[in-house]
Amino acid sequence: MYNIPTSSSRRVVIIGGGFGGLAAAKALRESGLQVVMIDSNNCHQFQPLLYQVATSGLEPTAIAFPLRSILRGRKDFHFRMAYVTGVDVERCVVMTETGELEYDYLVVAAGADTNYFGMSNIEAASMPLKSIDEALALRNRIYRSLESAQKCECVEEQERLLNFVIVGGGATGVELAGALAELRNRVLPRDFPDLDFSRMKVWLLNASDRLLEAFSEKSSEKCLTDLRAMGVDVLVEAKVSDYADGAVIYNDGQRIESANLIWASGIIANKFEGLDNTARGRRIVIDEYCRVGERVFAIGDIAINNESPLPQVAQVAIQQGRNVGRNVINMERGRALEKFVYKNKGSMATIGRNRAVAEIGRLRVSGFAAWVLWLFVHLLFILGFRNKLLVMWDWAWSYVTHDQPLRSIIEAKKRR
């Protein structure tokens, strides 16, 4: 099955080829073993610049690099592209929608995907922003609720296509808030003359007291001022609870009468049968090791070490990711393993045009000066030369001229 030549080396499956899965397959280049990644995608997404495919910031190409690509050249690395739908241990064999392949050691690296907390209403009618796809998706959306505004005669439909509310105060929602917010000062009054845009509204909802609560409290506020100042309306301790009516329901029963609802609040682990994934928010409890079985390991997003919980960011999944190819290539050799210790390298988080926060142990820096660091770490994180060249000329081009010039809607339709 999936026709990966026989070899007389022992077999290394990674399941996922985000952060932790390419990390772990760099580590194993010079090991000796058979690598075979799979993904239910052909390329690696770099997920926090999604936000700026959604705000028409930057093309979807100049964020996603083909798997294939990153691994050519290397001797008995090999790519497939499926769907996982378990793994049974017991026989050693990840199980697939199209076969099953047999593995001596496993890499669980498969991510996470939104939460919803069970509630349908929302899940049914929010935006996520987790792919490609769904960056697409909100771009779409967020110029479709404006060319029906465009149109609209009546003023409460009219200000309910206005109205984007954004739940969730990490980097994420803070980030995408601050895109939104730009967008409608600077760009969107040119396209479109006819509509006040004095009337559409940017709600960001958090349900605890703070934004950014991974960051210091000053940065914190930092954050909330600067946003403030760019016309967001943030709410802190505002529990949403449901969508109803074409409104978003919050602190049991205040309403915002929004077409535009995204969802940015949470994460929840990817599961797979034959695996336990019973830890908080769906996650598989693992060792110091990163082990969960004897051969079996995972990473990143979809992994918790409950003695000391991590923050699901990538640098985890990265140097998660590197432990664990150093320890399969110290099975092999009979060597002892290297306990995983985690080194925290910062946080970050762009508000808007020269506006940012970013902790880098003691050192606090806001402004300008975190702006630029933004984006310099950002940029050397995204593969590729090409890529590189991409983002640094879209970058280039919205600071010079305050525009954002992929703005288009574009959906691929069903052929008949």
Contents of the next structure:
There are 2 protein chains.
Amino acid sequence: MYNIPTSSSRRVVIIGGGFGGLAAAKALRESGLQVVMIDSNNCHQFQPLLYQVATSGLEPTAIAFPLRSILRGRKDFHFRMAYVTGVDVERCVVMTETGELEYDYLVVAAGADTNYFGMSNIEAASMPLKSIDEALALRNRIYRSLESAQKCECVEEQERLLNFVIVGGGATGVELAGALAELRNRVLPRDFPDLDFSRMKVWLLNASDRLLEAFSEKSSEKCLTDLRAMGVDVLVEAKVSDYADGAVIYNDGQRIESANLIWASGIIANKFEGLDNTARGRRIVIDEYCRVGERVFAIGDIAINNESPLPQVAQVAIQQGRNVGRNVINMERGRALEKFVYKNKGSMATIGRNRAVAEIGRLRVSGFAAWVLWLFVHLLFILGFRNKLLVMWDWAWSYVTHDQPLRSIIEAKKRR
Amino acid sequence: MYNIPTSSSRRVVIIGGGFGGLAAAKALRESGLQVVMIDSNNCHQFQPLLYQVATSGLEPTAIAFPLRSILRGRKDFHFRMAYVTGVDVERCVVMTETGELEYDYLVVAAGADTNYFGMSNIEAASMPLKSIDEALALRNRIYRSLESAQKCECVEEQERLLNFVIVGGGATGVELAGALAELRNRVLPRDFPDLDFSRMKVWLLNASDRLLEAFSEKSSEKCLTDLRAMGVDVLVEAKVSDYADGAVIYNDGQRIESANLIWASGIIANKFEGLDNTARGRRIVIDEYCRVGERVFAIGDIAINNESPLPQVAQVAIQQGRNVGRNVINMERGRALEKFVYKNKGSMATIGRNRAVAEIGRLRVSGFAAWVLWLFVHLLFILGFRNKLLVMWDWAWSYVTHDQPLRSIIEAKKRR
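Starting from the form predicted on its own above, please write out the structure of the form predicted in complex with a further copy of the same chain.
Full complex below, order starting with the chain above.
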């Protein structure tokens, strides 16, 4: 099925072209096996920079990289765009919306999506930030709200349009809040001279008592101080429970009137039938070799080893991908499997121009040094020479001109 | 209304931020009048290069330029994003979907959209190419069809997915056909090694007996020869009348099975109530001063002077915009009006790499020289230093690498 050329080698199917899937594919490059990658998108999306696409700092294509380009030229590597629904481990087939595909080895790296925790009003009203599509939709929403506020003569409605409420104080929420505040402080007033930007508010609501919980308390505090200095209204211990009558509801009835609810408060593994995905966050349960079954592996955001749960970040997915790739080769050659051991390379989050926090082992850096480190590491991990150049160019342009040039509202649709 | 600051000056309202509207705004820069520009988009779109966005040669933002950036810093210039429905000349108000706006002078430069000539099957099935939204939608369609063809095991369906039918042999149709053929000839086979690209067909159907009717017969012939050399299946005297059962129908019953119908066959002026728009192509009738009424002007694709009809091209809109801007100032100062006189600066169309045709006065150029001229003129007219650089960069990259790097399918929407 699926028009894959017949091959004398056994077939590895990799579901997902994110960090994990790509690392697995790379590790299988010299394996001699047939590798088929499936993804519902035709491009790898560099999720750590989605917030910059949303705040018009980066072109969407700067952080998208066609999966076919990556696989190009590798012998017996194939890409197929399809939406996978699950797996039938009895028959060794992957099930998709457009047919089935047999595998000898399977690597499930299908990732996670936004978790609304069952709150349907919030799901319907809020803007998530887990894909380039969503980042562009958020960008459009920001500029639409500003344009509407500019036209609007009712003060209450204008306030509602100028309140941007970000829920979730992890890296995504923090980075987005910082970027939005900078947009307001530096860029937008020149574009909207008739609008009073002291009335535009960027809120960051966090359920727990500190931001960036994956970081040390010192970094959390630094982040809070920096965001407040940039004019972000940070509320901690603010648990959002509903969106009703145009307002965000938190802590049993407190309200912020807002047309712009941005939800960065949690993720849930993508739906996947046929494997035990009853672990926390709908994740698939794996063993210390990232295995679910005989020749079935799951890695990255969609997987959890309950014995030693790991954070859902790119580094884990990449390292698991490499481990699984090597182990598939080990199995083919009748060698013993290597256990997966995670090496934490540290975490970093940018807060604004010249402001970031970074933690690498015992090293804690903040401010300008952390910011430069952040730029450097992100450039390093972006795929493709052309994309690196584009991102550098966009960053340099914004840094020098204090401008975000990508403020056009663009949607991929037929007009009426 | 519309939150425009009160001013001691009279107000000029310009509807549309295309070539015509911008030229008028520019001519009014030193007028001392209050200028309000309204557009349903927040950016100027450089329509001549839409086909390159559609064929993944250019970033959408490279040919979009935020209108607020253009007006930025000009005293008493204001932009409002709104969808204009018409005008009430009795009360001197512009009507929009979100309220009314008074004017002292009005410049209608609202442009034109795709004309399906009442064929609703074609309207429903086809991809137009009159805005960046539509160009992106077409780009997505191209790559989706290729991905589907790659997966598909039914030969007939695969053929249908690989037939790209462009209707309309004007500049847009010709340029798009050339770009698609080059994509097929040079770029796509590396990305889809399992697909037989001799089966991908680019059709160009033209109702009349020659392509590029605005050009000399010699240029038309050159264009036809070039396109055929590039492997475009050009059909002349092929009048498309319907799209039914997955096929394009032309000349009373001939069929091309195709999932990809691209419609570049004609334009119709945008709907506009309150003015006499009963002329050919729904255009608003203007006099030799581009006037419709006392202090109401119409310019560009939406207007026609029946005494001396002009082609619906950027040059006409730009020159009319300048004329109208000057005449508004003349009226303010009690001076005589200047008649509009069109100066034809020539036409050009690109066919492919190193291939173009250009006609300037009596000069007819084709091939490499025309192509370089085409590049130069288009770069010159793109707004903004940053956009010029971006376009140059994208062009240089494609030229040197024989690659079109922007092949990611991206849509601005919330995911399911």
